[in-house]
Amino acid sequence: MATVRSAEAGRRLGIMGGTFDPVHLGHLESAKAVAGAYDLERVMMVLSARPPHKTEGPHATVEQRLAMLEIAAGDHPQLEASDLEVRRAGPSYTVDTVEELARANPADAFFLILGVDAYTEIDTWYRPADLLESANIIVTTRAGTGLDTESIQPPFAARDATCYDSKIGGYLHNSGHTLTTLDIDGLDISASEIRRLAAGGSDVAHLTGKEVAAYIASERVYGARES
């Protein structure tokens, strides 16, 4: 499991970070998708030890959530689970995880990806004017759903540093690093969902995989019972 690394010149690195409470097909897919369509070497799922957004604590330990994770993404060679902000003490803010990559990669190009939903909150988010400095965003459309570009702006701090660029179809930081938005058809899935049906014993292998879902089954994550 890759965390931080000595530089490698070159590499086009994704950062998808989460709560992963539980991993599931929907997320692996948009990592994927995002890979793909900006030719990431590889996606680092981030597992959100201590999320400062949540105003309830995940219903799985982060230790169980870390060992799905690494589960779900160790079929997949384009993704890697990441127990960066597991490590670091304190709430896991999203913005010291991009400065801590990018100081320990100088010569990577980073993308956080970041689904609609989440985006629409980021003036909230700690520090959200200096995302840019270290990393290009990339925001994603829910499953089913079409994105308005021009409704994506830049962090309101953020605003008198970047401009839109035609070009790109989204913004330019004054950094150098953009921000795009990606349409993608991914999967509906939603982790509570999953929660409340693994609680109640049914098999959930067709929303997170058959791997995780034995996991789930086996180690009775979020109450679950044999099925």
Ligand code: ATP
Second form
Amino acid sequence: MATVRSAEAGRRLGIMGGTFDPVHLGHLESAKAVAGAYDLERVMMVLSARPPHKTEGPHATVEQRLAMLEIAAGDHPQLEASDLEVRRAGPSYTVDTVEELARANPADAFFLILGVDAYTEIDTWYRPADLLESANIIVTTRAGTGLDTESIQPPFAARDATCYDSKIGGYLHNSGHTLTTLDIDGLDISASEIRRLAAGGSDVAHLTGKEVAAYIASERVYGARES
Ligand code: ATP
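Provide the structure of the form predicted in complex with the named molecule, given the form predicted on its own shown above.
Below: every chain and molecule of the assembly, starting with the one above.
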């Protein structure tokens, strides 16, 4: 019988993975909105050092992306930059990260936060069925990407181990972990647009925050020059 895993014993921690090339206000606001809605103590922003899925890029170096993530997260007590995937050799598979965190912190409940654009690719990920064995999944909207709750299904290979639960308005996995959705009032910001603007010498502070924008300009991360 499926039992709902008790989160009372430990912390409720979010995991938001990304290439963060660069991190921007869309990521930060989304992480904070989920933390508020799900009562998360903290959200770990895990830098995907070697993203297995991206066909091009990352454009900035791992060191630059991590530096920007640390600057951005440093301003928000609920957020924390994580270099876990930087320290681990090989491709940055999310399932390895989730399993590593869950193993190391057995009393804590983990919530993997994914934008709907990322979640729709889930069946192409490495061992997608195992994600729900170790963590809850929260799928969020991005501005301009509607969230059709009906179309959010568990990873194909995990469907036999999950059932829809109207009480939580999402799916319950045999492990007790859940797959739910959160419609957030997201910011219509994309990293590719920021890179394009920065490369053209525009100030991107309104999209990334002042300090990250200053780093991009001073380090000429995307070819930007300090004005
Ligand atoms: P690009 O904007 O160039 O497509 P990206 O920002 O989507 O890049 P990542 O840094 O890997 O690429 O995204 C990390 C996570 O943040 C993903 O789950 C993605 O869906 C989510 N995300 C990205 N932008 C936003 C946004 N504006 N609002 C909410 N979530 C976002």
